[in-house]
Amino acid sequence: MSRRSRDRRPSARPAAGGEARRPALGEMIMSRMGIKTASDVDFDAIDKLLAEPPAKANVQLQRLKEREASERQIVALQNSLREKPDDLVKLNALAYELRKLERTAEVVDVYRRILALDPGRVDLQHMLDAATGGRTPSRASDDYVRAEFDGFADKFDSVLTNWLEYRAPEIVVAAVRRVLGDEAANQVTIDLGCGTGLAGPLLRPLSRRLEGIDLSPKMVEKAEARGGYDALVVSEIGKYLATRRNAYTLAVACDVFCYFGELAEVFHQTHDALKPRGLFAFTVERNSGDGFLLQSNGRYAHADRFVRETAAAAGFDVADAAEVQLRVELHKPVMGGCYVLRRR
């Protein structure tokens, strides 16, 4: 943790003629978080909690038990693998949990011990390849994807909206109402990486069609589930638009393209896909750089000026553009960009 210090326990007055004592702030805190001593403290979490309004507050303490749960079940790992090293099940568990804490050194080193058990492992290659910086493949493998959204199904509305603070879908919308104006509505509309349908709420509004399409299948089931689309597939955004050929209006890809490095090609199949002077809105994690980048956390960001000169080679024309922030992960905001492209 950042900041732990001894001289900073919580206050406590003596009680008058025997009067019980009120809990200081701090105690009551340290009791709901489960800390039992002022040296487990992180004061600077909790002096950032304090500041925050009282709804938000209690998602940011909610976050701060989660880490400290995650610290604790990374050292219980730690302790029972050193007496059976190549227990895949308990390696998985504590790759898992120091990958929610970014300890980065520590989790390449889990990757490549589960990898010489069990070399087919895609996902863990693709993880390996962003934490090291070694190989930067174009894109995210379809297996990829598939492992990390079937096992992410059950838990990614709570996560993404409960604790990332995940606006991709609302900023989009909106930027679509922006270029659209009075024509907001009556949209033949594709949910690219639909996903669970986060976004379908907010786009059956503007569309008399709604599809939805999904690499993952415990996904378009949640997506069926919420209700709200006219069809859901399960498939590979690229193959799915070359038959689709002419066929929408709209086409929205709410945080897809993190999984994406070079964007060209599903640019042009989304440019063929649309109706001449259809719309295109999408999101992508910022790359202060040049190009596009593999991060240590498997997703890839784009830099304005890679996402602007893609575009215009695909046969598109920039309507809006807005730097955003998308989310929040380890009390950090993660910025990206917001764009409305328009077919010409």
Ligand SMILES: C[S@@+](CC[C@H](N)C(=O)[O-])C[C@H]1O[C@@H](n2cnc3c(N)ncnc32)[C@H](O)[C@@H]1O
Second form
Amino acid sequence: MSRRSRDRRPSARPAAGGEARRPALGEMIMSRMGIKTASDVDFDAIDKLLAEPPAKANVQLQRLKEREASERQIVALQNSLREKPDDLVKLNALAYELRKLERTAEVVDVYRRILALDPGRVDLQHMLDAATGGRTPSRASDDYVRAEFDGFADKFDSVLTNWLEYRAPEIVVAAVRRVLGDEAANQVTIDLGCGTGLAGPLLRPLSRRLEGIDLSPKMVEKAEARGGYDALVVSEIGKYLATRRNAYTLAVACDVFCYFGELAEVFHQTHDALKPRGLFAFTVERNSGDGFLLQSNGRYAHADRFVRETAAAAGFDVADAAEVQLRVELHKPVMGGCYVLRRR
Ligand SMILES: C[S@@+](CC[C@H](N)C(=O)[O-])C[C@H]1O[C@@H](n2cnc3c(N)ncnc32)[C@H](O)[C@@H]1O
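Alt. form predicted in complex with this ligand, vs. the form predicted on its own above:
Below, the chain from earlier opens the complete complex, with every other chain and molecule after it.
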């Protein structure tokens, strides 16, 4: 054992007065993480965690634990796939774990193996495009969005709010309130890509009518169970908006345009679905370059200038715009823009 490791081991001395000794924090961490030998310990990581407020440190520890569990799971899946290389369940599980750890080159290899065995998995093509940077579709396909969110619906609320510090609905509704001021009631609102309806309780007090629409039936089921919407529809946003004219005073899209690259068509459709002077509030992930970008995690990011130019061309003025932290992912803040546009 190195001197550095020995110096940092928790003290095993009995407490003064012979009372039963409470385990030191380091011991608790070691026992909860299943650490048996000093060589298992990353002291710098633990020092960083101990410098955090306790609630945050618990979350970080949990993440560390999950990361290690993923690494173990990957080795187990790889071993078992050596015996049975065509096992689609295991290949999918392997892709999922590799994606969590951002091991992009290996994920691409696994996606290709899955597609070779199961060419019907059109949803995987989007992740392959994203990971290889080969092709940038103008938006994520309906198949991809449906498969992704139907599969995620059960865990969505807990993962986003507990683990990802997701705040898009709060950010969007606060921006709308800033713009509306005293008029912040009586809106006829549509929540585009409403998902499980996390924005519903925030939009309800602003709205005399509140509709939600989403491609994923499972996400819409969750929104239905949450309640608060006057109507919920399973549909693609563009297809649905094309049937609505001058219908709404407020349209919101929280964390939805990360599934769209081009924004011109959906901005035009939203413009036409709004009444004159109606508001359109949404978030985008930030691309610090030009235009839009399909990131290796399958999400699109947009440059501020691109959003503003597309908005102006679709007939909107910018009523409010702010740079915001949307959530955290793999310990890093995900930055974005929150915009409130007004229909001219
Ligand atoms: C990250 S979730 C956000 C859900 C919700 N807005 C929230 O803030 O909790 C993105 C949602 O957008 C939906 N979505 C993405 N593209 C869509 C499209 N073209 N048409 C309809 N829904 C779409 C997905 O099904 C998913 O429920």
